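The chain below stands alone, shown as structure tokens; this is the form predicted alone.
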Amino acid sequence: MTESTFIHRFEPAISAGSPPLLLLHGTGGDENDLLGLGKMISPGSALLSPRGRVLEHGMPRFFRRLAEGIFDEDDVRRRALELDDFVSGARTQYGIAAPVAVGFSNGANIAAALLLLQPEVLAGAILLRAMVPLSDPPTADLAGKPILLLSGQTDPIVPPGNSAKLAALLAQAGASVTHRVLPAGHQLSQADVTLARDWIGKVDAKAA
């Protein structure tokens, strides 16, 4: 077992034209959490779903935090590189293309960090309730990379200004960002599923 090995689930594609999805759960989730969401968003896609390797009071996460909304940024950087290694190995093992990340909360934050630190590893991302993961990120080249950012208007964890800052940061790096603020809190709603499904369908159509 290598340092970058993650407990994970993999489900092969059932439609050749659908992009693989990298499913990244929130705090306390595991490799099974977002499989249903992935199937609702893109029914034909291969699904790669790792379990976060950091434990906070016994709950899996993808990186350490010092307090709610305050991240251990050294750990963010290290864990993003570990996840990059895992995805690269899984692509070889399972014969899949660069995936579109679908991350919720902590999973969305590590996906955002991946985009900024290792931009080539992802084909795009759906970031659900994401925050800015790094206070001083490197200059990334995300030219044309499609990103959907869905925020909650009454989210008690992610301040509206923070998600807007993340959208601007990704756009400045060249990504094609769609940012929608929904009448919701931190939890996901049916609107998240519908918007994500419609968005990935349009991304598919452009790639075809």
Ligand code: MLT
Contents of the next structure:
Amino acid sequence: MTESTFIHRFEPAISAGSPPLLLLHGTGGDENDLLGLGKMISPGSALLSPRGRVLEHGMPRFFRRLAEGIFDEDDVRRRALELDDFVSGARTQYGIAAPVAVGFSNGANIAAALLLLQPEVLAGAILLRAMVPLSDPPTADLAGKPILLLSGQTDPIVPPGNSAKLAALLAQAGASVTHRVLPAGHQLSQADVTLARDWIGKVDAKAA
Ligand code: MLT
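Which structure goes with the form predicted in complex with D-malate (MLT), now that we have seen the form predicted alone?
Let's see the whole complex now, leading with the same chain.
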């Protein structure tokens, strides 16, 4: 059993039929960071927003890294289990369905790890500036899971080959992957919001 307490915010759904969102912030963010983004992407959704439990020089993250882009993979695996535990508990506590993750940067990387390690916990994912989280991931069954991966063409943290590799890995596991490379860096742009909103609207319609 893993320790599953995360400081978090929860906002109930405004409209039935919108998927709950699991909001996962980037390095140095917290549980408040992505609430606005979540509301822009899917205004009616319940929002579940935990704060990463790892501190790097005081900055919250979802797992340890050894250097930029070099991850402590044992910690990635352990923290993914903790987050899985937290989401399962929160689903019972708040009475929500399996969420669609919306992760940015480090939050997108833990979401990608969750997809590969605990695929049943997420109904889908929007991965904003994600990279491959594990060098030797297990064979996951992501059959039909909708995933939107939005990368930045000039992202100094995520090389283009890395995001392409992540897209391929998820697609090989059976996910229904949409990968778009935007004229952007690591930071989010208006195009991210628009594409994410359009994409989740279509996912929604399919589920209805
Ligand atoms: C990570 O550590 O997850 C990535 O390098 C992204 C970041 O947080 O800078």
